[in-house]
Each structure stands twice: as structure tokens, then as C-alpha cells.
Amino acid sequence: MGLNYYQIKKNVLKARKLVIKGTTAAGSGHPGGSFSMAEIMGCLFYKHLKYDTKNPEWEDRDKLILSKGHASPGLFSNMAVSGYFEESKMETLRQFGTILQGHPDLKCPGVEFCGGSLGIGLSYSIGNALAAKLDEKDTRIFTVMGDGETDEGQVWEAAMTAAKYKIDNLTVILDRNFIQQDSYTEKIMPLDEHLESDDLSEMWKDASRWKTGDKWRSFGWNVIEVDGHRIEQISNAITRAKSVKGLPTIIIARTIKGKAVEHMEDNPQWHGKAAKPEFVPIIEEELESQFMISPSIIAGDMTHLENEVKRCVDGRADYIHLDVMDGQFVPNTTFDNEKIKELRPLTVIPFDTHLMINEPVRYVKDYIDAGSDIITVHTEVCDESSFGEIHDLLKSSQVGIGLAINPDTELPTWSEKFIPSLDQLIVMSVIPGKSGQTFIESSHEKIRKLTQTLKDKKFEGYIEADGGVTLDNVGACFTDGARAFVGGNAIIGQNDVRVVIREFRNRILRSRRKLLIKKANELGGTDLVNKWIDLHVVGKKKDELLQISQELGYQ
């Protein structure tokens, strides 16, 4: 069974948008902490948590305890997306008489714990886990805690208790975002090391300063540390936790408060403050503009692909693009499912398998079994029947569903029925199978037209630009509407993959900031542009936004 990567990503986006909708309607709430745990909740709800929305009291369900109860919008939004109640109900958040209060309440079907007073969720979880063991139930307790609440002594008493009683059906996930109500955790009660400045990047850059895991290990816990915004790392950690016997497990997920909205990120102001209605359309645009970078390893040393995968890992690629060529659909050959199977144990980063082969319906299961997380086939070698078979197999296997079109190909009519459930559309911007080509300039217009066409047909996936994408044109590709970018020679062909991926991100971020400033101007002129820019108080983002605004003539 696949990672369910794209489905988790799409549902996380829906949940984040509902958090904004709910907290804005209420005029209060906690978007920052809801966003820092967004991917954590996504992995639980759409991959690992056992539950029944039609029967919330199902005896064999797993239990999710939100100890950091102030982040209830992040819980409720995922419950809405999962089907516990209508998504429109999020607009009743914190209203008198609603089931969606400012903290989780048992009045809401599916809520397991009345979160409010911080520090008691772990104790409550231990009780539930012990009860499940006594009743010999195959029930797992998942507890999401905030780092600020570990200032409470009760947390550490509970930690000792869980270790003593070998509570191995309990998985705690610590949302380690470095910010609590008043300030940065490392200035109030350090879990890692004391923070002298307001620059949290200090803590990210130097792993030798990370002490939180050592504390939990000293209390007898199995500790797994992950990037709390990498779906594949969180999911893998949860799977590993389930296999541990005789020890409770804590997953320390290092996260960013307010993740995915730049002015909220790492900003203590957004611990408990709602966005103003005038900013909501811009925030939604920003949420919909998240992007991914996928190096294509065939641009590297084909005799040592294992090393190219490791370079992608070191470079912090979002996923790894695997071009499979059969020498028939395209003139060249690369590798097949057996090589992918060999590479799979090297990393948990998603494998984005692009099948440039004839009759993909005959072979797609081999690539699922090899460990692909996303599989894309070409429209040129499919029809409605064969792609329907591929589509259903990928969906049932929790593997992302992709279609690709060559530079001289348009989307066929038969594809329209599949568009709402597609996860990705690859737009080839070079002739596939030939190396050393430059980006075909007409691809810009093609992506722009497809972006609007797909939106009209309720496409919720990503358009991926593939072929000749470089630092010089990646920003323009983003502006066109692409949100995933395959880099061959421009990434793998460079000495330092991490540096070049970072520069790719910077170029795309600049295009995104420009897009958002234009959106602000469209909605409210220079007054709203300036208000939007003024929200960005952390780091140097404001300086670049002002520069972009001046270039656009808004200052």
C-alpha cells in the first residue's frame, strides 16, 4: 500500500483553508498552532487513524487525543474533511451553542478529550491506553502535544508512568514549533537550548542544540525525530512506532508555527489571533500556491543511481523524479521497476515515477509494488478504458495518479472524466527521451491555458513542469500555474544539490510573493498592498515585498 501522499497533501490544504475560514468567522482562535500540526493531523486522519465517521463511538476505533486543545480548529477542520460533519459548519466555530467550541468538547461527535487545561492530555491518554490493554483491544492511542505545555510537571510524571507500565500502544507526537503563548519556548523554558535572539533559524541550523529527544529518552521512551512538515517522514515514524514493543513512543516533529502563510510563520503574534476578512482571499491564494521540487536522477550518473538518490536526500528534495524509458515510446532506455525496488530502501522521500513506456496498463502494478508513491502515464499510449484501469488500481493502492502530455499533445476528450481525481498533470516542455534540450517557450502559454481549463473542471492536483526547467525560467513557470518542477541538469547536474534547490525555492518564492501582491492590489489597491506587506514582520520578507511592490509601481 502506498503512502497516500497526494491525497494527504490535498486534504491538508482543505483543512488549512477551513482553519482560516473558521477563525476569521469567529474573529478569534489559533491558526498558528493549527498550521504547525497540519501535516501531522493529515497523516493521522488520512493514513493511520482507524475510525468510522458514521459511528464515532465504534468500540474498535483508535483514539486521537489533542492535548494542545487551543489548536481545535486544526482538529475540527480535519474532522470536517473526513466527513464527521459538513465543512460549512466550520463557520460556526466558537459561536454560542455550536459543537465547535474554542477547545475540543465531547459535545462534538468524534472528539475524544475535552482539551483546555494544558498538560493533562498525556495522563488522560495513558489511562485510555492502559484500559485498551486490560480489555485486550487492538486500539492505538495517538496524542498530539504542544511544546509549551511540557512546562507542566504533570507531563513528566505521566512520562515516567508510561515507561513504567510499558505502554506500547501509545504514540505521542510533539508539535515542536518553538513558540508558546507569550514568546519563544527557548526564552521561557528551553527544551533544547536557550535562544538569545528572535531568529529561530539558529535552532534549525545546529542539530547539536536539539536536546528535547534526550530528555524523553532519559524517561525511558522510544524517540523518533522528524521534520513535522514532511508527510513521508511523519508517516514512516508512525509506522515504526506501531512496531515497537515494551516502550511508549514519542515522535518529536520539528515544525513551524503558522506554516504555509509567510506572515504567520515563526511569529508569536499568530499563536492566538484570527486573520482579518480582507486578507482571507490573499491567504487562500498563498495556500493554493504551495510548490514542490523534484530532481530527475537520470540527469546524474546512471551507473551510480544510489548516489544520486542520496544527493537528492541531502538536497532536501520534495520528491524524486524517476524517468522510466523503454526505447519504444521514446528512443532511449533507462531502468525499470527492478531498479526502483533497489533504490526504495535508501529514502522515504516520495518516488515520482514517470512512465514513458508503451502499454503502461500491462506494467503499472510492477511499479506500484516497487514502491512508487506517484505514477504518471502518457495520454499518447492510453485510451479511456486502459487509463480507467490504471486510475482505479493506483487509487486503491493509495498511489498518486498522474497523466502526462507531450509538447505537441493536447488533453484528449476521454481524460475529462478523470480530471477531478487526478493528482498531477505533467506538461512536457521538451521532446521526451532526448537529452540536452532547452525549454520549449510555447509551453508557458500551454501551462497557462491548462491551468484555467483544469480549474474549471475541478482539478485539485498539481501541474508539473518537466523538461528544461532552470533557475532562469522556474519563476515564470510558477506564474503560468505550475506547482511542481522537475529539474534535471539544472539540479542533478550541479555539484551542490542543496544549494541549487534552495535557489530554486527562492526564485519561486519571489514569483509567489509577486502574485500575492498583485492579488492584494486587485482586491484593495495600494492601501491593501501596504497592509499586506506590513504583516510580514519576521525576518527579511518585508524588504523583498516592498521591493516587488515598487517594481510593480504600487508604491
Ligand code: DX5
Given for the second form:
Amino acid sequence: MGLNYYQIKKNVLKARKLVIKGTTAAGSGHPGGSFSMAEIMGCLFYKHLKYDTKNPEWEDRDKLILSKGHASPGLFSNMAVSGYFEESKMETLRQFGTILQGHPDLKCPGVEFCGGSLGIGLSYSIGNALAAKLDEKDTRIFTVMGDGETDEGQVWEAAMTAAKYKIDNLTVILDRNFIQQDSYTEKIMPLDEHLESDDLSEMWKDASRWKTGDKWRSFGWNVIEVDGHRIEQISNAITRAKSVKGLPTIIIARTIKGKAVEHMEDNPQWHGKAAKPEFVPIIEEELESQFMISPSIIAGDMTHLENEVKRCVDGRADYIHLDVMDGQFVPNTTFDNEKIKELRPLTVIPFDTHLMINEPVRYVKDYIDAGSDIITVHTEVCDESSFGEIHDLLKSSQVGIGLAINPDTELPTWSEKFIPSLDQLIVMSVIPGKSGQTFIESSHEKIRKLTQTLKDKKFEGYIEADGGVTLDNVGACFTDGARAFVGGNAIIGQNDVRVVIREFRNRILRSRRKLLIKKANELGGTDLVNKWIDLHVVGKKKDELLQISQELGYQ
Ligand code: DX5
Ligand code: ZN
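Can I have the other form now, the form predicted in complex with D-xylitol-5-phosphate, not the form predicted on its own?
Below: every chain and molecule of the assembly, starting with the one above.
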């Protein structure tokens, strides 16, 4: 389909919600492993995989082999989102007679492999890849494997075979979530270095211990390691894998089992258990409350922007905010598309280009060509016709579409028809022009109101708060409804970008936890609040939840 970053993200969200819907309706199933591979599936289904939902048997299609077949909800949900069948079909999951069985079955059109008996998907994929070569077809085989299943000897026989026959039309993606069945992989059958610490739930964070790649390398494979929840990294790895000739590629995606629902994250219990219906609305709210941090590099050393980009990468920013100022729309001048083009090769992190320039319609193409992932233009310098042009160009170029409003500007009526297809709305919380200004307090109210109006108008993008966002107000901005946060002075202006970004996330997480506790209270009073809190057994989440609940007077 070749969707842009933001649309892939939105589809991943839809798919995650369907996983919950299906498994809860069935009362069983595997949400944990479906969620750890959610972004991997998103990149395949909406960017890289060649298929035709109207003609699942299309001869020239690529093949997706889900070797870790127990994660079938994660496959079916994406098949539903991409149009193989109605989304409502997910509610038939695991029922007698449905095409959506607990493990993928060929009776479901579009399914390529009856996965579930673990350890055999790679051998099957090799057969398919060799057949494609014999037929001189341009078919690619994508195989998604679990880490637990690589305990099987057959996997390593297949690994040798793929290297021997130089099977380069095969890309394996290993969902390295560190959990198999009811425990951690490193306890059941270690794949990495011997683990000294007792705190196994923390071990996935310690990169120095990841040795799985060495095993595959020694079997003759090309190995690429990525953060398996970062769309841009997975997508880039798949593109690179496609260009490798003469050897098979494995992408080792470091993931978190149960990713995106805090109480399921990194908790073996959620390998094969469904959420209870009473929790579903809270889980949905949680899924819809993902957030992004976007440091603004103009707050750093303007003469060494390359270094500022590096600081964002090392600090694990989600996006990099690029403030383009032309000395006309705002008095200052920063940089233009040429600079962005120079910065682009430094990272795959999405570039969040904010054009504070006059007549953006004249220049938007240059900023697309420079490698922006989203481009935001100001309503103050657009009208229906020029924004329409910008909108269409961004859309056809697979670049995210953003609109920005100044503190004293309301959304113009002409913008209404574009709202459902906007990926981002920047609400300026300072008068644009420079970094380091103070957040305008009335922006809270403005974001709150906009959150409501936009929801009614079918907005599916993110509200981005831009200007004067700090550790002290970022949590409140989240509560208002913002889901992306620009940080100039408060992030790039600080010594340790990584520490400050982590703290930004903690503050936002606290607000999110509060939001969810309130929701639980609304739906089922203290009883549900306590049940919700009790689900959070891994790490220190429970302590904070209890504290929040006490503050709210629910305890
Ligand atoms: C303001 C810019 C912002 C700003 C952010 O004109 O659009 O992105 O530089 O910097 P801080 O967070 O320091 O206000
Ligand atoms: Zn900005």
C-alpha cells in the first residue's frame, strides 16, 4: 500500500484494538505476541508486502509466513484492516467454523501457512523462496518468527540450508520479545549471554547482552538489528534486506511482549490470555493515548545542527522537529530545505518539518524532496485552494499532512473538509519565531476545546503542542489532549537529552495513568479502579497507580 509513517501508525493502532476485540470475544487467544509484532506487521502490510485482497491467490504476490502462528490475532487484525474481510469478523475469532482460527489456517483466504506448530515456518519459507527462484518470479518471502520457537533444532537446519542456497529473496523477522509461554526466554532456554541479574523483566534493555545476532551471523546470514516498535527502523531494515544479494537476511527486532498496554507489557501472563470485557474500554483508551516526543533542534547550536540531530537520536526522540523560518512569516531565519537534505542521511527518525514561511505552496515540494516525513504549514498563510494543493501533493508523496495555528488563530472554516485526513495539528503555545519562550497558559484551554471539536469532525491525527513545553506542563498538555510534544529549550537546551526525554515520558505516563484510573472509576467505581491497578504486576507501575488513585480520593 505504501502508506506514510503516520498512516502506518494509525493502522497499527486499529489492528491492536481488533486484537483486543477478537481475543476478548473469544475469551482466549494470544494478545502478548500479537502486540510485540504489531509494528512489524504494520510495516509489512502497509508498506512492503505485495498483495491483492481481492485476489489472494495472485501469482505475483509476496508471501507472509507467520511461523509464530499462535499470534494469529495479530495477523488477522491486519488482514481485516487491509480489507481481506470485514473488521467485525474479528469477533468470530476461535469459534467453531470461522475462518479465523486460534492458529492461522489456509481456509482463511490470504493466509499462506498453517502456523502454530512452532519451528517449521522457516523450512516452509525456504521451499517457497526456492520455488519462486525456479519460476523466476520476483516474489519475496517474509517470515515472522518468535524467539521461543528458535529453540527448535529444525530452525537451525533451515538456517544452514538458506545460507547454502543463497536464498536472498527471503527476509526473516525475529520477534525478540524475550518471553516464551509462561516465562522469560533466558530462563527457559537462553538465546543471549548468561544472565547474572535476577531482574529478568529488565534484561531486554541491556543491549550488551544481545547475542542472538551472532548466532545467525555464524550460520551465514545477513543480520540487521532494530527496535521492533519503531516503524522507521523496521521499514528501513526491510528496504535494506531487499537489496542484499547472495545471502538470506534476518531482522532481529527487539520488542516488548504486550507492547502498548502497560499491564501486559513484559508480563508472561499475557502470552495466552484474553482481557476481561470490563477492562476493554480502558485498554482502548490506553491504546489511543500513545504519544510522541519531538525535540526542536533550533534550540541547540545552529552552527552544528548535525550534532543536534545526533543528540536527538542518542536521546531516543520519536521525531525530530525542524523549525523552518523565512524571516518573513516570522522575523527570524533558521534553515531551509537544503539543510534538511544534508541532515537526512544521519538518521531514519521521522523528520517533523514545521514551515513557518510565507506562501508554503510554492516551496512544499522542496521540503518533500529533502526527506521530510511530515510537513506542517500555517493556516495563516493558506486558503482552501492552496492548502488543497499542498494536501494532495503530500498525500501522493506519502508524506504526513500537518496544519498549524498560531496562539491567536482559530481553525478556519475552510480547513474543515481536510480534518479527517490531517495527520497532525500543531497548536502553537508561543508566538512562533524563536525557542525559549514561555508557554501561553490559555493554550491548555485551546487544546482541550480543539480535542473535542476535532474528535467530532473525525480527526485521526495527533495534536502537537509546540512552544514553551517543559517538564512542568507536558503532563497537563497530555491531559488536555495533545499527543505529540515539541521540546526546544526544555530538551535540546539541556545537557543530557536522553535523561530529559525519559523524564518527559515519565511525566506524560503519569498523566496517562491518571486518565485511565479516572476512566476505570467512571465505569465501575473503586472496585474497577482496584482491579485495574492489580493488573499491573511487573515493575513499579503499581506503586504509582496506587499513589495516583489515593490522590484522586479513590482509596
Ligand atoms: C517556535 C517553534 C518551536 C520552538 C520550540 O517558533 O515553532 O518549535 O522553537 O522551542 P521551545 O520549546 O524552546 O519553545
Ligand atoms: Zn515548531
